[in-house]
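First, one chain by itself: the form predicted alone, in structure tokens.
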Amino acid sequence: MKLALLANISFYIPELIAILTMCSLLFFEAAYSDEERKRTFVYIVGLIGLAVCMIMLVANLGTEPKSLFAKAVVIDNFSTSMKMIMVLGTLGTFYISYKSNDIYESLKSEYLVMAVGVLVGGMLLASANNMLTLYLGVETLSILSYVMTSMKRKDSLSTEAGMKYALYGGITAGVMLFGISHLYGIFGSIHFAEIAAAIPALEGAKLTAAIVAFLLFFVGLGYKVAAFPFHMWSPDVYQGSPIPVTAFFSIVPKLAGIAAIVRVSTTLFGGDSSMSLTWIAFLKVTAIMTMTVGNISALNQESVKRMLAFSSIGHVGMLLMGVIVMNEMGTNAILYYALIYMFMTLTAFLVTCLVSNRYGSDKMVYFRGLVNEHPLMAISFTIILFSLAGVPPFGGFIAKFNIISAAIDSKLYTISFIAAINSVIALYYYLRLAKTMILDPSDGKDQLRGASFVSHLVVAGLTIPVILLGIFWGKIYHLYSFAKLYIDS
């Protein structure tokens, strides 16, 4: 037994990389003086850790898949994909907290430490097969980002959303644990296989409980990826944060419990059982909410960083709508458009950055006139903002299409619908920030600092995935038809 888990190390080589990496960081880190101002070094470690990650994610794919570790972490091509995103969407957030003086000097080095940190959580959300690993997943990802949302400890705002981001974690957390306890109650033992092959036997007095500590357990991961009724903390918390923190909680968070959830819900509930369409019901509320209160929400909001944060409220009501189709066009569809929203997102949280470096608040009326000091930045968050709101021929829009095709194709016609309404709500504040940018006149104040060069070309790098993969979608698409779920049984 024990050289048997010894050997399914070696199938884990990517989550080791990266464990690696942070203590290879934190060891660089802890060499440097308080007189020394730039963490240059410790970057390119961090840089070059990701990197060897990422091959070796790229080396699994295609690879049979497996459980290891006694069942509990599955390796199949879904989680290797989405692993591969959030691995992405973490080095680009190294390079906005390398620009943005929103994070202390002094700071810049244990953000990566505490970046690659919650990265490790993630991964190991993304392949958990038992109650105890997604648990102990959720729980890596929210201690690290409690530390590094109140970062800026000069900034009351940034320790109130670090207070406040503590405490609904901690009560969420004991909440999905107290689930947990009870299905383990229910059905002797925390593997899904197991659980799944039970779930249909349920009647009576065990049926009802189960549903109960099923949605108790789905407190943590709601809360996690700011689901209704669980999404409260995120615009707080968003807009306290520094900015390449807010920037990493949109995607690598966000993405491993969307992940988690597919998982959970493919594996647990794919029958015709009466927990499955309690399930599915709960899904389909909670993403219509989601997306609603999202939309709404973002509509009259000033501050870009909240805008935002509602704004990737809406995409998770999208997305948990690819989950509730229980298929693999829904599995394909959630791929690719985690992969768009990860480079929309980060191009916008970027430029948010460059313009708060300037002014040192991100409202929006410090966007005003940007096109006239610097076009291509303007031009490119423009198409991002576009794309956010699902307008063709960009990528989001091929991302909601993707969504919504699979949704109509399972008959969700009612979920469909209301997406579509969503998505025309969600262009309005898209299209009132684009206009500031374009149409409002310029304050004619100094250019914004630190926006040099090589930030204008990582600016237009980053957008032109997202016009690419608007127009030639077909490939990418094919490709993510190969990261199927493995369900273990």
The other form holds:
Amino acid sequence: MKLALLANISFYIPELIAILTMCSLLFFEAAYSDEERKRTFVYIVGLIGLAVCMIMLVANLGTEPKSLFAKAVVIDNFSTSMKMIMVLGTLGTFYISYKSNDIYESLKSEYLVMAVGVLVGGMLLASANNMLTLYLGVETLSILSYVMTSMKRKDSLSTEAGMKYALYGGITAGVMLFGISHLYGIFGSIHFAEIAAAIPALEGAKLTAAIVAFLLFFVGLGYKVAAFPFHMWSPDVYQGSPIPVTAFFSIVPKLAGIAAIVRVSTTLFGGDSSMSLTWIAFLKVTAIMTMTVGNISALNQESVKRMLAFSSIGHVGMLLMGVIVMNEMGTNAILYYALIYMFMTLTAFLVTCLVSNRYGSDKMVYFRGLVNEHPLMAISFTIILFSLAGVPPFGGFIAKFNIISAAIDSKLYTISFIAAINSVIALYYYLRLAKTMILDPSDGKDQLRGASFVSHLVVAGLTIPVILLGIFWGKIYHLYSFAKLYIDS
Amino acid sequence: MSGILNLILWLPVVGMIGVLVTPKGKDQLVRYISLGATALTFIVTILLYLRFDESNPNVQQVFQVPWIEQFHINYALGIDGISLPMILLTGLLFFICILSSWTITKSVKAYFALLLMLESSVFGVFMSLDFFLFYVYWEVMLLPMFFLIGIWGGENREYAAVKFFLYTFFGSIVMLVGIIALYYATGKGPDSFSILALQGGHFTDMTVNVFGTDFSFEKLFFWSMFLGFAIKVPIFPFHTWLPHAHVQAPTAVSVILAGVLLKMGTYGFLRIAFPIFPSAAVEYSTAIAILGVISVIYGAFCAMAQNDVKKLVAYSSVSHMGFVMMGLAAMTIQGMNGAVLQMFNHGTSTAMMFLMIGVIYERSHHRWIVRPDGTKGYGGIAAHLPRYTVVFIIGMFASLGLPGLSGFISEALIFLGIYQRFTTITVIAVLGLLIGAAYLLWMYKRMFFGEPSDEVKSYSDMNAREVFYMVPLCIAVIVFGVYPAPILNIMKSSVGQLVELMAQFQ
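Follow the form predicted alone with the form predicted in complex with the partner chain, if you could.
Now the complete complex, all chains and molecules, led by this one.
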């Protein structure tokens, strides 16, 4: 038995490599004395570590899905694909953090250690197959996130955001744990599969108690993905955090949370018991409210970072819509959306980071006439904005198309219409920024600092996939069609 | 399989790439490349016309390759008698627009590149036989339009560009839900995105549940398509974006907008909304006819109240597109033929009007018939600019529907068609013609007669380039006014087939 557990490790190599990377980053951080050389070196170590991690994930793709460590984690193609997107996202934020003035000066490379730490938590969350692993994942994600938020040490907004995040996170984690303990009391198990098997037999007071307990349990997950009504922390935290951290928060914890919600929903509530119907009805309301509230709140933001934060709440609503579908189409659509969303978010934040480096602020006015000084940056960002809004022929359109398709396939017409209307609301604020960058005259600004050739290359390199995935998406979509969710019984 | 449609579709894109790779500062070269690309495209559209089989009501020159196989999405192109006139019109108008844009000096490269991109996407809309492809082109068209209005437009251009984009996007995203719903309603089969296979009223008996209530599938999604197309046409009450977009857009973009893009809306009705949901279309034809007649009257009254001559012509487009909608709602042979002919004729006559306004704007830098402070804007042009006056008169009378010029025939056909079904509406709509004549003649009187002011005296008459690009339109307006048979022959059999289909559901 013990040997069998040990043998499981061979499927857990990507996570181990990520942990190893984190440890070696800590080690090299301490070992070097020359600050500048250390910085470069540490970045290279981080890059290599995550690249290896990525390769290992790719190697895991083809294997049979299985549950490891006494069914505590599941390795299947869905979780592996999600992890790949998270690792790519983390790599992208490395570059932003390398460029960003927000962290530099006071902190040199601590960002990497914590980002990889959160990534490990995210990977755990994406594979979690019982309540405790899930809780562990959420907490690993959260605790490091609080620190990352306050990385701009001298900035009062950043400190405030860190405090808010920690308080909010602490409370929701407590509520979640409270729910989990109830669930254990009701079902006598923490394994998803065992709970799922017991759900149909529930009735009377036990059923009511279970519904309440599941809702409490959802609080923790909802807070992690910033779903309505647990999204209150997110704008302040996003605005207060340094830009690379904001970019990171909009990708890794969100996608990890979505992956967990997908697994919980599909494993626990796949049947048509009254419990499942309640859960889905609840998710429906949450999805509708999340996208609507997110998009409406984004309308009049002056801070681009804050606008992107609200817009990412809107996107979570779309992703939740994919969860409600509860079938393979839904998960495929979610994976595709996550991939595109990762590219779009990275580009958006990289350009925002460069502008904010130059002006010390990410207010929309500083984007005025960007196209005159940096045509490539402005055009790429504009493409990204159109893509975020879901205008063809860009990837964001296909992502939305797939999610709405999955919903309509399951006869969810109401939510599809609401999602469609939401796209129009979202388009307004994206257009506002696009208009500012392209149509408004510039006020004779200087070149952006740090907008080197490499930055241009990175921006182009992140935008091109968004265009290609909008036109030739058949192949990638086909790849995802085998990314089935594994439900062990 | 035929490549000629691909040639038309991608020639502008080749031109666009050519424009983009031209080194900085070679503006004149950029203009010639664009001119060459559009001229070649126009020549190919004429070749397409020569190869067109007028007796065949079905789509021709089909080109189809799989695009996304899992969803059965194809890159499918084809034309029939309804789309060919639009393609000819598009080819001609873009060629003329490049010529009329010769004087643009702000970011020349970007301007011509966007214009060429627009041309390609417009062709895409008129050629697509695949619903997904259609939607992609329908939306892609918004991007160049947004920038063309927003960068090269008038004072309030940004507001106009954003409003245009939002309005159209709203309509089309609601349409997208309909497209996806159709895909699943047909069982995700190999023909689920094929516009032609969806036609014929297969969805009459299905129901859907939205907002907790059961709706008829056919009716619900007819309206979702209706919204998308009606905003584009635009039919009252969805027309409010149009005056802003027109007034702010640069001349060439106004020409394209009025000449071609508005027709995409009515084309959508002809190709998609009517044949796919025939019984809903028949059921609601009265409502559509009423909205059409409101557009006619309301647009005409709005036009009469304008002091900005471009806004006046913009509202006249609302009015004239109302006639097209009435013709469609009639669902009779004459009405439908009249509608398609009116789409073509309005394209040429309104393009003339906008071009002529552009010509005078280049000299005066204002467009006031009467300035906001009550003083006279233009006046006495007739005495001073003879060439301009002659061309303007031709365009105006074509627009007004004077017998012998193109507008008359199509409007007469529409009235013939609609009288059989909606007598009252016809009577009211005839009043629209009267108001139309009134506002155009009144405009003409105020702009052209009287003593020329010193400012008007300083204007130069049309130069050779301007005369050159107006000539083809003058010819089209006169020739098709006297002898509309060439255009009618193209569309006759395809329109006949559509009318037969609609008749089955009446």
